[in-house]
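This document opens with one chain alone, in structure tokens, the form predicted alone.
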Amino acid sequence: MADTPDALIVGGGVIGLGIALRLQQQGVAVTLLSRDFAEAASHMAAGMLAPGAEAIPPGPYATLCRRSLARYGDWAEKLETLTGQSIGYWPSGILAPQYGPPADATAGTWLDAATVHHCQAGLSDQIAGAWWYADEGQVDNRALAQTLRLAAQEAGVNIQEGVTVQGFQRQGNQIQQVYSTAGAFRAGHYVLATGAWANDLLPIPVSPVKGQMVAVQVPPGHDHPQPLQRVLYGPGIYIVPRRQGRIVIGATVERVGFTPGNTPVGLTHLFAEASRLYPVLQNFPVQDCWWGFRPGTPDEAPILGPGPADNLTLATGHYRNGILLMPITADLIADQILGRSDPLLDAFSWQRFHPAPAAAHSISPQPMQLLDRSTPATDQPVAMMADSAPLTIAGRTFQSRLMTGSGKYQDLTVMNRAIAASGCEIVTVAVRRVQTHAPGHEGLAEALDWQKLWMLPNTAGCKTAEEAVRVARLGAGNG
């Protein structure tokens, strides 16, 4: 068994590294376990700092993003001072071009077509204007990850690379140790920051959302070494310039589990949308293409704060904004572990997805305590489960007991959003109405991700007993 640190962090992306650095700087001895540094979602991002351009609606999530954006300059300066390396922080502002007039007011400044084309040459003639977000920008996400790792190591964090955690051993309301491919590790406090893989260790609703990306390079001899001077956040595409002539294009949104690889369909979509928005780059040579897995949650907001054990903290589910949220996550989680919890964390509790069990088994933030080494441990790994028992139907297990319908929504987009926000895993469908393309049911079967959801057919729309029996039998065989 390894030496016992004060805190053990599971996950080696920018979130885990940021937390490790902040804790170590405050006198906490930290060990960080990383399965594969190169696999972290941090490496597949574009590094945008864009809460306004992403049109995040007002609320706790927008507040979290804004507070993190405000901290980036300070974090960049300190990281670069500690390591002597640049993280590519560039508060260049972000343009969000529109192909039509603005539909809604936002926190940005609206620029008409003439002003936009003067601000950034080479945009499509179809652009009718753009929102301008002067306080937003980017960092080089890969440089950020490397610099954070170096800063954490130099601060004294014990980084164990190539270690896969297999389970938590829990006794009462305490984690006793974690089991891994490198043996058992014990600590006074544990932090789960494994991104898209969090659900492998805890029954929390984090799932992988694949994103494909590509980069082109401004060719030698071009009129300007970097003709794109601002991040472009367009409809369905974003284009991010780097200072060395590299231009990053992203990203697809694919709910295909952990299916790896770039695909012709994904890359074609990226090239087509990027060329439509900024035609200048369509003849630039391709430099690189890659993919990664974002950690998505049903409401697309992160899971932060105390977990389902007194000495366990969660920091996962950052989806598309892990890079943006690194500073605020590191600060808030480090403070919470040390007993200085911010009320903002309440909005991001794992318990929001399990409201009924949470009322009876509420976990309050606990200051970090060193492990009592006299506590006996069992020899076998036990994957930790939430306090509420899962629901099992016909041999299939569900974490949510909520079942939702699929009819009478305004449109399919509203339906998808409502189902995602509910956190449910079972959706009832009027199969007969879908088959007959009844009003409001056109395209419904294709609109939902049935790899993630379980269809529970109902007999609505059946006109005879024979039809109803056939649909009921279909439901009995659905898996």
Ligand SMILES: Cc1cc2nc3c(=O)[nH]c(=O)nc-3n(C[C@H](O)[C@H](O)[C@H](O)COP(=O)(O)OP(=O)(O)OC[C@H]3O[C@@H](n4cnc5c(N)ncnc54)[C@H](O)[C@@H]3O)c2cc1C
Given for the second form:
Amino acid sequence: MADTPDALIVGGGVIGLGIALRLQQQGVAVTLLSRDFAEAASHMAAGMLAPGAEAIPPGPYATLCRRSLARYGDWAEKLETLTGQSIGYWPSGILAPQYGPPADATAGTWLDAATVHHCQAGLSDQIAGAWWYADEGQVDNRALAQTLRLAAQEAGVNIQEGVTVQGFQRQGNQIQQVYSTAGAFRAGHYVLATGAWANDLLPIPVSPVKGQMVAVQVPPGHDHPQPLQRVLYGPGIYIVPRRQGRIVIGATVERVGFTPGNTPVGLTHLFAEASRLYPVLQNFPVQDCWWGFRPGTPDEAPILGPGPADNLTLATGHYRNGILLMPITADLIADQILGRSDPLLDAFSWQRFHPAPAAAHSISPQPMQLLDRSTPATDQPVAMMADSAPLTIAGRTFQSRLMTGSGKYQDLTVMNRAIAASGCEIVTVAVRRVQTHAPGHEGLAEALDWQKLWMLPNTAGCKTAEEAVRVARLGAGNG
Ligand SMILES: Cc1cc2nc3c(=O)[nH]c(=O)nc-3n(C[C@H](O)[C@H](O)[C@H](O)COP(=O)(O)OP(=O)(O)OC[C@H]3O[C@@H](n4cnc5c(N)ncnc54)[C@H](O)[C@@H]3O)c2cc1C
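Hand over the structure of the form predicted in complex with this ligand; the form predicted alone is what we had up.
Below is the whole assembly, all chains and molecules, this chain first.
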């Protein structure tokens, strides 16, 4: 058993490290457990600080992003003073070129094609103009992660790398300890900051969204050591210059779980769109390519603040903007743990995905049933997710995990009775059979109350692959 720290942070990306640093600086003794710094999305990102270019609509999320952007200069300076290392903060401005007439933008200034070419040489002559976000830019996210780690270590944070947390032990409304591959750890307060892997430890709707990236290097002898002086945020592609002639290109957006690897189709897309937007780079040597997993949430905003136990805080789900959001997350979460909660955090509570009655602050025993053990801790792996936890799919929460079929009942009355008795909220329907009035399916769609049930269309009854794909698309609502 480790010495008892005041706070234990699980996760060694920029979010966990930033919170650890801010807490330790305010007198809290912090231990941080990290499975693998190198797998963190923080290491894989492009480092753009781009709330406007990302077209985040006005509201609490845009406010959070703007407040974080405003803190970056100060954070960069302080980290450099603490460690002597630069995080490559570069408020270069972001150009968002368009090939057609301007679509709506939330916060940019429209520049015509001539002005854009004056602002950045070498762009495609197909562009019609660009939105300009003067106060946005980028940071070298790898340097940021390393510098944060160094600063946290120098401040006294006990960082333990190569440790996987396997579960929390809860008693009443308190987390008692965490189980890990290095044994049990106890603390006064716990912070979950495990990015795309958050759902391994708690049933919150965070899922991985893969992004592939590639980098090229300006060759020696080129006219300028770094010809690209702005971040380019084009349609389907972004191109980010680093100071030493490196140019980072990203990124695909793929919902393929934790499937690793770069793919020909992913890289081809990146090379083609980058060469189209900024042809200057098409013959630059490729330096490396990689992929990472963004922590996605159903509404694309992070999950921040008090968690489902009194001494548990959540800081995850930062999706595409976790680098941008590091300063505000670190500041607000440290303040919340120290009893100075900012009302802005309320908009990012995990409870927004769990409507009443599941939304009770103290969970006893619903909705996030943590493992409750009265026996002494052991080093055995522990699964924490309870079967009774609600199921959230694409932002919709179901109290029952049972999905029932609608075929082969004796008649529609029996079907209705069986579905009601089962308590299920999701019923699967063979759309094609209903459409073609196949035996046993006449009137089926009308017989059920879709105000209370969620229809899960299936492709049974389709006779060709094309038909199945068409019905699946209809089911997904984009046919
Ligand atoms: C391709 C790509 C491009 C991106 N570009 C940008 C960008 O331009 N701008 C921007 O702002 N954001 C960008 N992002 C998003 C940003 O990288 C993330 O939102 C941010 O890094 C999330 O940080 P985090 O600390 O929450 O998670 P991560 O950085 O993923 O860190 C999570 C850490 O938790 C550890 N961990 C997980 N499970 C356990 C466990 N059970 N026990 C112990 N440790 C565990 C992992 O090993 C990892 O170290 C991008 C992401 C990707 C993938």
